[in-house]
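In the block that follows, a single chain appears as structure tokens, in the form predicted alone.
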Amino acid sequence: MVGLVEKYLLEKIEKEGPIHITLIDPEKVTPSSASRVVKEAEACNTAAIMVGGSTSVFTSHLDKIVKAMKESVEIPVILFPNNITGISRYADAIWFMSLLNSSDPYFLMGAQVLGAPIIKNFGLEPIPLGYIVVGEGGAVSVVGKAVPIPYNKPELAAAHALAAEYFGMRFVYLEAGSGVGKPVPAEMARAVKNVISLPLIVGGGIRTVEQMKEIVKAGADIVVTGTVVEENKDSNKIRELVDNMKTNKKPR
């Protein structure tokens, strides 16, 4: 059944095109400076924010952030786990994912099951998600026991995409992993899209405006930055990259 939150991103694609979402580690913000970022990638057209990291955050902090950030903002606050510390109550959906190139078991499905029972508790939305890791990783690759897919093989990427399909998820996200130096190949991102009818999310390493036309251009349908955002302290970047993603929409 899709909810409300999975119905307002396929519309927003459906109607715009390619949509933006602003990455938030809450690690890296307390409860005001997140309310001040999300104030500002909203006036910015993000299209929702999406909250989580690649290692450990303390349950009650996590709570505070994401209740700051629902008081600021009208759009939708997804949940990115890591892991069920990654679960608050106060967000209105979770990315319900496997990291489908992990080599451990407990990152394709025993998170899942643990968490399963918490998100129905809480009255979270699911939105089922493949996960995939390329190139470089980052943290998450390592936290996650991924086995990165190269760069140079955009048809393994497709093979696990279209598994993802197969198993009935609902979204493909490619991640290059926050803060590399090089994003998701356009080739891997049109290779994958080639093959699947799900809607394409792709993030990692996308800092400027170059890139994110290149990767709109090669299919995605959703354009996730973090790490721009951290190193951008006003809203100008976010901006710049959203405005020239509206001007770049593929044909559909």
Second form
Amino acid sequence: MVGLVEKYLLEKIEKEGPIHITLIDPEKVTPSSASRVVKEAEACNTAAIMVGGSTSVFTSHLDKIVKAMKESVEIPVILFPNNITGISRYADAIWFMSLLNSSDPYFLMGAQVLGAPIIKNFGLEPIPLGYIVVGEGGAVSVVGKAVPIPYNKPELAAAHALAAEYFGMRFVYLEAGSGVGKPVPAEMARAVKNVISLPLIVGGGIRTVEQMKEIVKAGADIVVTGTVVEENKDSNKIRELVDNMKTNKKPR
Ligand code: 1GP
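Next up, the form predicted in complex with SN-glycerol-1-phosphate in place of the form predicted alone?
Full assembly next; the chain just shown is listed first.
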């Protein structure tokens, strides 16, 4: 069943065209800095907040961060877990994700089996997501034991994405890895978008307006940035990115 947060994301994409989501790594913030950053991000028209990182964090700390965020903004707070320790009862929703090119069954299905009853118990909205790590991959590639899809093999990314759609997952995420030097190539996003009818999320290493424009033009429906927020202590960068993605593609 499609829940409220998923409905909100789909309607926003439908109405406005591609949207931006701000990713916050709970390990890098305190409740007060998290509250300040999400307020700024909301003021810059980011559509939602995602909370998660590749390295583990204490759930008690995560709870404090998510609570602080929820008290600060109206936009949804969506968990982006690296493991079952990434689940907080205070969030609005959770990407219920499988790392499709992991070589470890734990990241394909194991963590999900352990997490599902917790999600149910907390009343969180699960949003099914096929997660695909490409290129350099960054920390998520190591932690998730991924076999990253080479930058020059867009057809492999497309095959993974299509498998996600056939499994009934409702979003596809092409992940280059947080903070990497080279984001998902536009040709890869385009190849994926050509074969799936699901909304496409792209993230990892996107820092400039040019990169944002290129990936939106290639068909990304949601662009996630995290590192730019950490690197630029004021909110200008995120405003610049969001403003430029809006002007680039007309709503469908
Ligand atoms: C990582 O795709 C996200 O999971 C965002 O990456 O931190 O490089 O923006 P950045």
